[in-house]
Structures are given as structure tokens and as C-alpha cells.
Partner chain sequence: MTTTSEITVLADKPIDSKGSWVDGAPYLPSSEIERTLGWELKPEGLCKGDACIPLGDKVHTTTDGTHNLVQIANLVGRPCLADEATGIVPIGQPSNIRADALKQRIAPNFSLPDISGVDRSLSDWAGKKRLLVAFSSW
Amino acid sequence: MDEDHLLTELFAISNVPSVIWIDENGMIARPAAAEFGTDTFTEITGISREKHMQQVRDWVHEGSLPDDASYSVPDLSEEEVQARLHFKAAAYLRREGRIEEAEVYFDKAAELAPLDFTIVRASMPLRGGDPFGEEFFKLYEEFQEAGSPFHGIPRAKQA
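With the form predicted on its own in mind, show the structure of this chain by itself.
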């Protein structure tokens, strides 16, 4: 678990799941992609893990990377950077028991990056919400209505 959200900052991850392939030399072989390692969420998303898992097997056994491995993930926008800073401040204040102060920063983070699951969904349990409850499904619906924006390799449409 990345409780301090260091990996989301380091790799510009804005939504989960996100998978980044890192080789034995610590180099990124394939940047952030919205992939699944299990079929836990297939019913909700309609996305099976099998295509991704076959790509992983091909990479491990044959060294072959998918065509999208050269995709260049753009930097975070200024709003996304600010949202992450507000989220970090909120999480810190929450840990310190300064709940009311934390809420202000959680709200600002969500305002700056309303569809960033690493901020909005991650704040749900910290704010007493259910990350798999009604609030999550509302966020997921808004995410889909916005075209499922993802900071990484764009997901190919499922056949």
C-alpha cells in the first residue's frame, strides 16, 4: 500500500488500477496503463484481465513489449499538482486529528482534480466514506461520462 501516495506522484498516476512495468534494471518498460491483474471488477467495468496478463507473459517469457510501451505519459497539469499537494496536507492533518482543517484541503483537492481516483476515492475512507459505496459509484459514473480520462496509456475500446 502506498499510504503516502509517493508512487502516484512519481509516476503521475491519477486513476486506479494503474500498472507500470518496471524491468530488472529499475527502468520503466511500459508506462502507466489502466490494467487489471484480476477479474474482481469485470462485472463493473466490463474489462477482463486476460489480454493484459497475456502481454505480461509475453514480456516475461519472450521479452516482447506491446506497441503502446513507447507511449509518453504527459506531465501532471498545474491543477493536478496542486490537488496532490492539498490531498497530502489533508491526509497529514487527518492523521494529526485536525479533522475540520483536513476537510478544507480534501475539498480543494477534489475541486482541482474531481476525477482523480488517487485523490477523490482515496479520500473517501479518510473522510468516513465507503470507497466501494454509493459515493464511489457516483464518482465512477461521472468518470465514465467524462470519457474515462486516464493519465497514462489510453485504454483501447473493448471488443
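I've shown you the form predicted on its own. Could you give me the structure of the form predicted in complex with its partner chain?
The following holds one chain only.
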């Protein structure tokens, strides 16, 4: 359970699901990529569960890595770092029942990183919204129009 989104800071994660492969020596063998445990969303995402699972089997049994494993994930921008601080503040204030103060921080976090799902979509259920509702689909549309910015292996490279 990652209430404060620690992993988004340590690994520059900006959407979920994100899967990172880590080898026996504690090195990142394949950086963050959007991968799914089922094919429920394959029609929307174009991402196959089985392809990833076979790549994992090949890595485990043979040590082979897919070509995209060498992809270099860009670091967070200053705005994205600040957005995470604001989200952390908002989540804490909300847990303390300080809802109005939390709302100010949620707003600022979303303003700083408007297309970051770990900020904007993650705050929806915390603010009484629906992460599968109209506001999510509006966010998803804006995300796609912006070229699907993501701190991880670009989807096109997984095809």
C-alpha cells in the first residue's frame, strides 16, 4: 500500500499499471512500461497481456531481454516533482479530515501535472469523483491529444 505515492517519486512513475523488471543484482533490467494482468483493456490500449508474460518467461528462463528494455526513461520535471509534493500534502490533510485545505493542494497538484494519472486520476476517488467516470474520459482524451506523455516505454514500441 503506497498511500503517499512513494514509488512515483523513486521510479518517476506517472501512470498505472506500470511494471518494472529488477534483476538478481538489484538493477533495473527493463524500465517502467504499461503492462496488464488481463486483456480486459486490450481493445483500448492495444497492449497484450500474453506478450508481456512471454517476455517475462524468456527473461526468467533464458535471461533474454526485449529490445525496448534499453529505453531510457526521462526524469520528472520540476513541475512534476512539485506536483508530487502537493499531492502528498493533500493526501495527508485529507487523512486528517482537513478537507478544504486538502482541496487546495489537490487543485495545485493537478495544475502542475495535468496529464499525470498518478496525480489527477488518483485524486478523483479521494475527492468524491469517479476514476472511471466522465472526468476520467475527459482526462484520457486530453492525454491522447498530447501524445500520451508517459514516464516509461512508449506504447508504440511495444507493438
